[in-house]
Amino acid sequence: MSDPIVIAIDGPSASGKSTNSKIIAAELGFVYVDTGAMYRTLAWHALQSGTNVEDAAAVEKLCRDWPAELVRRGDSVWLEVDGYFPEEEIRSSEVSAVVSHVAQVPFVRDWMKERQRSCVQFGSLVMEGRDITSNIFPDTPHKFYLDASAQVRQARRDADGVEENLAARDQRDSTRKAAPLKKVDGATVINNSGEAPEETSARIIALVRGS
């Protein structure tokens, strides 16, 4: 049995990743990982408690803690927290505003990376976030930057009824000191600010196949 492929998706918020990395796990058959989603899962595991998500103490413990397991669900892996997904929780405003602060602890990081890397264990991956290309498979060969214009992801944030200010959650993302959000040597950056998802997800796919 072959290895299995990861292809990594990095990029700043609103910049298509998971639109994209859903279209190309379909039509590659690959499992879908969206990281973000384990961050705000743990965001929002923190505000139901009441923890105090600038307190990176407290944080940590939290996480230390928490009952999270990986499980696929369909053709995604996702953190269920004592079986329980909350998936359109997550997607809230209150949790857009305090994910980037629990993402920035250093513990929480590590136990994010132990998690996604082992998420091999389902198969070939389709993994988007903020560290893929960097920091959790940085020795695939199939990386991936995708960006637009602030102007452009300002609107889809805001056609998807999601209330975040991405100026400031790029600045917390790409200035935090564990693993921040940049773009690395050897990943292929697109700019998709005039393309449909059907065209970018096209284009990344024939370069996985012709690679």
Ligand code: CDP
Second form
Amino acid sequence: MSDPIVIAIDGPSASGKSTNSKIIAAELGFVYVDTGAMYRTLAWHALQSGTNVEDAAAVEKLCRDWPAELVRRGDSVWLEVDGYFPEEEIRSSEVSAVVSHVAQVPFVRDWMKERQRSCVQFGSLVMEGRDITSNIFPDTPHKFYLDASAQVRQARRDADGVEENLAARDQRDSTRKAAPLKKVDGATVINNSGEAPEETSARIIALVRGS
Ligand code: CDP
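Form predicted together with the ligand structure, per the form predicted alone context:
Let us now look at the entire complex, which starts with that chain.
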């Protein structure tokens, strides 16, 4: 069997990563991995357990001890906590407000990196997040950075019905020490303001097939 292919997609909040990654994975028959959902699941777990998310040592301890494991459900991979995937809960305003605190803890990033890299056990991947092109799979030739104007991204999030100021989270994600969001050399930057997801996905698929 040939080696798994990894399509790595990074970008700021509401830049179209999830929508496009799902379309691309379905079209190519690859497994879809939403790494943001993994950080959100830990943030949800922290809120559930009353952990202070701004206390890095407490978050590290929580991460060391939590009963979470990677599970493939259909064509996607998630983290389940005690056999439960909090699919709806992780999209709440409460989780969105704290997730970037949890995500800046170095131990958490190492923990996630190990699991995310191990996802190739499930086959070829479309993996989206903030550090997939820079840190998780920097050697893949299929690297993409999605972007859209701040106005378009905020409008998309408002349309989701989730109250959130994206700018604060984006700022934390781009300026943290551990694996910040950035555009790496070799990544194709696609600004998709004013473009339908099908068009963006078709561009990415064409580039992957052509390379
Ligand atoms: O849905 P949205 O694009 O707003 O965010 P997400 O992909 O669900 O990611 C939620 C948060 O998890 C981000 O704001 C980051 O703080 C963190 N994250 C990260 O640090 N590294 C990743 N690879 C993915 C997400």
